[in-house]
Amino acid sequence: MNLFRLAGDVSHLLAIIILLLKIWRTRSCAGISGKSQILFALVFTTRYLDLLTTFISFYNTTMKVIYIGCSYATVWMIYAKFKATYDSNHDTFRMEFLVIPIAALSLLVNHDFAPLEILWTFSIYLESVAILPQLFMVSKTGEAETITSHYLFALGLYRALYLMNWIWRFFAEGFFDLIAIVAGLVQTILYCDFFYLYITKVLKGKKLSLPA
């Protein structure tokens, strides 16, 4: 495992921990898009079905179980445990506008027309845009809590580091996965404006806001 992938995994895990602690300590999911969290749960479920068929390593299995478990725990806290604090009035992004086209694309553009491969491809495509409901929600409310900003930054950093991982693997191993690279590039681009605002505002002690 190269350093880019390890750093990406750490950043991803940190993002998840930040989000869970934010909700649990404040007893509130205000400012968190439940729809983005549903999409992430769908991403991990469809990507890691190989847990039932293939063992790669203890580390690999552990991280997959953590991602799946934490994603469903987050959805449960938003829609059940702390449902009264969920801001459904601002979390209005239409998930079907993402899921349906991506499902069709994964059937058309994949490495192999096999069930697990199609589901893996679907998860890669979906992850690249799963944050859109959250960014849309922040744009509608006009601002984000500092802790939510930290979560979004760690999540964006994870994807940028994984993009570097794919590039490193191309030069070091000759391994090239166009689907993963393009999807990672799209996701990183979606975070560009947020990265700029995070560095220029949040790191200077100001509250983050996105243009409506």
Given for the second form:
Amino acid sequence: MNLFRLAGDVSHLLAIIILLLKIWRTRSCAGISGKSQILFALVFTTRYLDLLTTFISFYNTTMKVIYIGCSYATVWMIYAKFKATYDSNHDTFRMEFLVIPIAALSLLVNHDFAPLEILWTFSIYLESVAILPQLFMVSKTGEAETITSHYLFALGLYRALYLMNWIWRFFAEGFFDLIAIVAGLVQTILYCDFFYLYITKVLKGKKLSLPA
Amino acid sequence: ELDDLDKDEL
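The form predicted in complex with its partner chain is what I need now, so please give it after the form predicted on its own.
Complete assembly follows, chain above in first position.
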């Protein structure tokens, strides 16, 4: 474990907690894409099935359980607890357009044609694009609450830090996992436009709004 | 060698 990896995990955890707290304290999930959150719950579920088969470390198990638990809690808040505040009219991205091609791709391009390995690959590919419904929603409404921007920034930063971790690991350990690296690169690139807006607007105290 | 796949990362 190097510093980039640890910072990435902390950033990821922070993103998840920011979102949970935002919804819980405002009693509202306005501006949040329930579809992205369903996709993230699917990502964690398919990636962390090894919780049932392999013990890696206390840290590993704890983080996995927290990520899964929080992501289901978020989905529950959006679709049950605070359903009345869910902005479904603006959350119109079709999840099947992501899930079906990615399921096919993970069957074709993987490290090993074994059930757990294919599900892990599926989760890596799906994670790289799971934020699209949320970004689509922001572009559709033309704005995002500041707290939602913080969430998106922390979530984008996490994979960027993982990229640094992989560069580090390549030179320090000769380790690289092409599937994770390519997907991580795609994932980070999707956030670049948002990073630009976040730095030029939100950090200067302005609300994130897109030009009409 | 495929058994050595690193799944420590989250």
